[in-house]
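The chain that follows stands alone, in the form predicted on its own, written as structure tokens.
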Amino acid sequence: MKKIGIYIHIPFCIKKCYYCDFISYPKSRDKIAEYIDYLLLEIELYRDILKDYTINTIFIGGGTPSCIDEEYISKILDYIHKNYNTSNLEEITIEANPGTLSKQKLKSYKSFGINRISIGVQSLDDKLLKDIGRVHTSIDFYRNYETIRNLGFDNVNVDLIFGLPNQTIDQCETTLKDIIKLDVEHISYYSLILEDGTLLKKRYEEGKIDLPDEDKERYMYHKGVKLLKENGYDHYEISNFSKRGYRCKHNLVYWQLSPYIGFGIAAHSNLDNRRFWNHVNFENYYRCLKYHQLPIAGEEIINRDMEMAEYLIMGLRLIEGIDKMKFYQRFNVSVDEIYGDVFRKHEEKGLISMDENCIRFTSLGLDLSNLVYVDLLP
């Protein structure tokens, strides 16, 4: 059977963060309730389009799924498992803020079948915290890390955020160096994006805070790669990385082009040369649902033109980049045919490192990879 990864998008949040752009909701146990009743009709809706299909990975995301109760996490786990073919299931993943975790949401969440978790740190100073609006503390994060060893997970994501206001590179590398202390699996390491309509970009267009200049925020990645690499994390994507056997193998399935279907408000698919998405808000979510319909708000016929250069654009994000021969299998036809004269242009100005068998960005390309997917566009 062929392999497909599952989104499930819970939308809700104790407080939206001020940099956060992702579709979010206050949490209210009533909305949260009848939002549930109505995921679980969207997962049932699509039994049937998903039985050639075995589920190989599951993310829970949001907003922040570790903000509602356990028992909805629970309920959305058993509808998966009775709908869809899951005998070929690796990874479980839920995102948590670590002002959100108890002891018991992390019982019930082994209990459940739940073997990795990814926890929103993004920084271990609490006045930068404070001044991106987190809802939790550094001592809120080693104390849940602490349970979380305890219960027995062994597969730890932690984000990281870099370039924060105000934030000076000593910071950043002293946040760095005691997450690398504690030896987790996976860290993702995030440059800060002034996303539109979010609080940050309006007070630093309102000159209330400022950034570190492009110099400042290039070093400081650099600079976290360079420790990251020397304390045994595999560089495997622009900004994660891992311990040996412990990469995020749902964002591959991303980054390989490959299928996925996104449940809830707002979550995006990729299915059969078909990208699609559903509606942002809950009522039209809801009355799409109400009639048994699917609630697509959009979608996108991929071309085969698109898809290969979808597929270079999402494989050069690996740092081991394009293998040539996977391309001509997934195409029947040579990368270098239709594609060469782009990466030798781009190999000329030092952005791409080519051999016979492989295509990836140098380290200067991984700064300026948008001037390299520009020109992969068709």
Second form
Amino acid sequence: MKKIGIYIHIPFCIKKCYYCDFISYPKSRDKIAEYIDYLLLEIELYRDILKDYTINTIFIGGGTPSCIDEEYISKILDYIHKNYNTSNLEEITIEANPGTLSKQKLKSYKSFGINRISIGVQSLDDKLLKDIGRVHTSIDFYRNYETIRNLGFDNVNVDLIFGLPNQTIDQCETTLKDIIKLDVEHISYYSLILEDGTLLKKRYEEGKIDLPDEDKERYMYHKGVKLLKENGYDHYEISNFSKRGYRCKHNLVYWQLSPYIGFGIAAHSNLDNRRFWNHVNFENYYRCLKYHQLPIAGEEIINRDMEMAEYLIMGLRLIEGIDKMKFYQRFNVSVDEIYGDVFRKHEEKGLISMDENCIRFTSLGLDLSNLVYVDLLP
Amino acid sequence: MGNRKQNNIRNFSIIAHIDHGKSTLADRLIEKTGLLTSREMQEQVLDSMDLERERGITIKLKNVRLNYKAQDGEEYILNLIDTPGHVDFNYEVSRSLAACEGALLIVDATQGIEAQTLANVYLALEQDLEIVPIINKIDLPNARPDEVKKEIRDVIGIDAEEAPLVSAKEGLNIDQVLEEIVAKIPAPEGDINAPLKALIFDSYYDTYKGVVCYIRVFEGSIKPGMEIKMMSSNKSYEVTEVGITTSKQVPVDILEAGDVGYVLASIKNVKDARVGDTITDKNNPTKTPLPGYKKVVPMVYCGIYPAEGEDFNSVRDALEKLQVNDASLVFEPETSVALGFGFRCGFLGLLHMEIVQERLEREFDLNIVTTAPSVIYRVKKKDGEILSIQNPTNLPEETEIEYMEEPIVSASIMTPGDYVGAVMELCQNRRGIFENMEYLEENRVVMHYDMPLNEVIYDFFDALKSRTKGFASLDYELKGYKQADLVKLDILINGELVDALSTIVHRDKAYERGRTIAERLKDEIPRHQFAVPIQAAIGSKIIARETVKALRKDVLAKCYGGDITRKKKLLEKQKEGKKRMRQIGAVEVPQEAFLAVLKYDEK
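Could I see the form predicted in complex with the partner chain next, after the form predicted on its own?
Next comes the full complex, this chain leading.
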């Protein structure tokens, strides 16, 4: 049986963070109940389509999945077990905001079989948290973290963002060191990207906030990488670090361009060389499901050339890079034959390093990855 | 035909400044005489080049025959010959005026006389035309017809007391205009039985018919079957069709002295039917041609190159096609180290240049890179040789040059009195030499300057508009050549000389221009993995330097929830931008950068 990853989108938050451009809405009791009903319908609709697959990973993201009642999470997971083959399920992650957790909730998660908690900490500096619109403080995190550990969760991720408005290198390092002290299994250390349509970008363009300059921002990144590596973390993806054996299996699905299905509004799927995405608003999403149609808003057919390009673009995010043998096994052609020139050009520029078996980004390449990506597109 | 009298023909043009309502009035006359309904007008008359409509100017002239029953009960034939509205096309204006006995002078009731109005009036007076003033836009609340009448009298010296006050837009008093045409403009004269003497005032290429010549017959007659001769080239053709233009081209049996119409004679290229040439009967030629055939000489040159990925041959084909209809466009192949194979093109002026560029991009869908425009410099070398240089790259070494001369134009600038100081300052900055200044009325001044053409082609017009809040107007004509202390200003990007960015400038201006260009290029050139130095140099001396900082970060945000499609779109956008780049050494330079040297940006 083929393995597949499942993503569940919970598009509700207490409040939208200023840098976020994902689809989410303020939570309201009625809306959540209605949404979950339709979400279950969608899960059921895929029953036949996924009958040859076995679910390997489940990732419940958002929005803020931890802000809705735990019974909903239970229902969703029950439905997945009921409709699909889950005998090979290895990882169930839920994203949590420290401001929305409670001992009761966490206990329930544990009982549902959730075995990985991803906490959106972003920073341990309360002023910075406030400036980017987070609803929690560092105390919220510490309190919940203790509970998580006490309940026996042994795979915890902490999301951090650097390059925040007015953030100093010291502030950035302090947060990182404090998290390292906790010995969490996994750390995502993201660079702040100003996305179109976010409040943060608007404020930046209006000159109301100041961001660390590029030199400072890159220093934060490389300093962070160094600190994490020194403390026993494996830098396995541009922004992801883990203790041995704790890589995020679900995200690896994306990076390896393996099949995944996304449930919920705005969720994306990748199946049989088709990538498709759901409607982003509730009305369209509901209307389709009412008529037992898949709530798909659009799709892209991935031809072989594009698949190769994407395989490389996603795969290069992994620090170990592209395994030439695996590429050959997947596409029946050698990567050197098709992309040799591109990679050699960027090797000369110091962005790529290559040997007989592997192609990977250099440290400089990680900073300027788009320069390589652009040349890989067909 | 044949039995109607010359007495009932009126041949006239309309002259006006841009935006004073020439085309609108022409459309009203067409509508009023019943040639077309207003709906057909939308479809037909106004159906000219997009570019013309957008810019609100007439590039190619048109002519049309109107039938009008005047108040005296007689039927008249009114031949309207529209003229291009811009100084670049002055020669064509003067040729179309030469085909007429009179001209309607349209003056905007809110703006009064402008530099171009005056220039066109002088052209009309040179042709001895009867000028009929019309005051337009009287529907506007700020119309001041009485002052404008006075201005016309004082400035041009014609009585405008009786001038019709019209609103072409609202269709107001159009009848009065038609009556004025009949009453004031003289009927044509000319012996119908004399040898043929006809003026080509316009020609264009039609895929099916070959070259269509618009002519005014001054003496004799022309009809199908006749062998005609172009007097400037001595080439002969057999006439296949003659006709008149109403809402479409209508063949007629014969065109006689006094008539305006068209001739088809299996002519393959507009070059062989140049505007201003005289057509005569091959077997019974007229003794003297009409005054006026002049080979139009380009004043401004620039390089046009295929952009990255564009084919050299497609650009050549497109230029050839444009040239078929635009005899004043010249081009020849040239090579640039930075840009590869391309063409050096000559134009009548800056507007002409811009129009050709835009047409290449729009009508032919080509991606082109244009280099900075240049005028023609005369170089006297120490060995006595005299060179004409229109590409800065070809300028000899400074040590070989005895002296250089640059073209000088005499410029007339008309402006409200409040801006005299600002205009003077601008002209002096651009090395203008003040000739004189006249007050047209209390608050209207015309200033005459001798100016180097190379100062005029660099954004002078934009600067003038900006300093006078858009009120000033400009007209200029070539006056001659004058010695000047000129140097070649080179630009180096990442240490490499980019020949396509070289310009010839006055020594006193070199530092300032060098600095400005370097600053602009700094803004235009994207950041690279390495720092990119931009230098301006005269010979081996660096006079300005800027640096494009190295790119430190160019990454995608985390690919969350598997939304690869959106990330890819961002990359594709980035890739699209790269396509519009020219590779110069290790540096990618956007096409816009080549125009950056031109933009108006006075601090």
